[in-house]
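In structure tokens, the next block holds one chain alone, the form predicted alone.
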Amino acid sequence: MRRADATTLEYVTASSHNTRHITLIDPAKQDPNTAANRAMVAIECGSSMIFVGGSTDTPDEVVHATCKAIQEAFELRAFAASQDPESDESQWQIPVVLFPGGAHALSPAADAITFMMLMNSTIRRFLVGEQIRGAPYLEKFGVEALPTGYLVCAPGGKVGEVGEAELIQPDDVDLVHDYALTARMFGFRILYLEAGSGAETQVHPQLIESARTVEDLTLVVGGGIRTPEQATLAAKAGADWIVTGTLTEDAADLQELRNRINEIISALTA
């Protein structure tokens, strides 16, 4: 449910005093109603965007059902807030953005999509092939594309394996800087540094610091971030946004999820 006064890209790339938080919800890991409840808890705690995606083989009907359920939940909460003078309706005007594993995982109910090139893939499919397949549908749906360079860093996880990526190692500071320059020259507005879903270690801070030296790129960092300390490490290194997903999936109930996200947001806003 994107704010009416700005595009999603403007919202994502706008400067912010604090590093902002994205909650990633994988449609394959829960039913749409549960996903909507988790998304609402995330926004209540201070997440500034919802990503929908992650798994590489989730069919589009499942992705669409999840996006639709989240959007409907946000619309109901926004309407309720508009009827209450003490509530802030804008709290629920939060983008729901596709984070796809490929051209199969699309939905017209999303506000936008991270339209990504997996820059360190060794195969054409993830450099441009999936994008060619998906572009006509995104144009038809009217889903806004967020031009994104995507780099998979060690350990890489499933995305590094499926994407056949030449993983960025912790000491590849010059290489990640060159990738960031390339991303900017391609016209990408966002650079996403990914350690892999459920990674044992997060993107090394020196890689974030190196990418940060390239101007006019919004840095998104995800993978392996589970604790406030890890979130703070990424933020201090220069991340504009951090993404947590496993944190959400592993929560036993909504209260545990609330506690976990509150801790991350508190660390980012301290």
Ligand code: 1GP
The other form holds:
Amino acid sequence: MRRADATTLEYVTASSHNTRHITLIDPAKQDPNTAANRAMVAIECGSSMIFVGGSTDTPDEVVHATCKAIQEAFELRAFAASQDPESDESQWQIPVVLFPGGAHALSPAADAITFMMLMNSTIRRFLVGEQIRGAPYLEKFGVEALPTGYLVCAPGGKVGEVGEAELIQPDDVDLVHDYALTARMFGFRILYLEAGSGAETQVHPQLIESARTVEDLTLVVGGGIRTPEQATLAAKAGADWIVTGTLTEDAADLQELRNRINEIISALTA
Ligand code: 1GP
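Now that you have shown the form predicted alone, what about the form predicted together with SN-glycerol-1-phosphate (1GP)?
Time for the whole complex; same chain goes first.
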């Protein structure tokens, strides 16, 4: 549920003193009600955006039910906060953004979508093919497109394999810079450096630093970030946003989830 007075792109690209945190929720991994409960805990702990997506083969209806459940939960919380002088309604005006594996995983209940070109894919489908299939749907339902260059870095995981990406290696600092420059010249506002969900190693900080030297790009970094130290490393290298999925997905219960997100957010705001 985004604020009425700003687009999601404005929210995402706004300058922020601290690196902000995104909680990624994979609709394939829990029912919509559980997803909504987890999203509420994430926001209570200070996460600043919810991504919905991840798996490559989730059907539209599952993605939609999850987005809807999260939006309804946030609306209720915003309403409750508006009735309570001690609470801040804007805490719940948090965008719910699709992070799709393709044109199949879409929902009109989302505020926006990371509209991505997998820039280092070797196949047309992920450069522009899925996007052509998804664009009319997004236009019809008024889901805001966040123009995003998506770069898969080693180890790359499943997205690297499925996307047939020429993985960016840790020492490809010039290459990542040139990709960042290209992204900006295409008019992308966001560059997402991805190591792959559940990756054993996160995106190398020198790649983040190199991309950072290109102005006017908001940097999102994800994949393999599990500890506050790793979050700090990415933040210090210049990430505007970090994404965690696995860390929160495999928490045993809501209390463990709360502890884990609190630790990451404390590291980012220290
Ligand atoms: C995956 O970058 C995200 O696309 C998050 O990765 O699951 O490793 O946190 P993790």
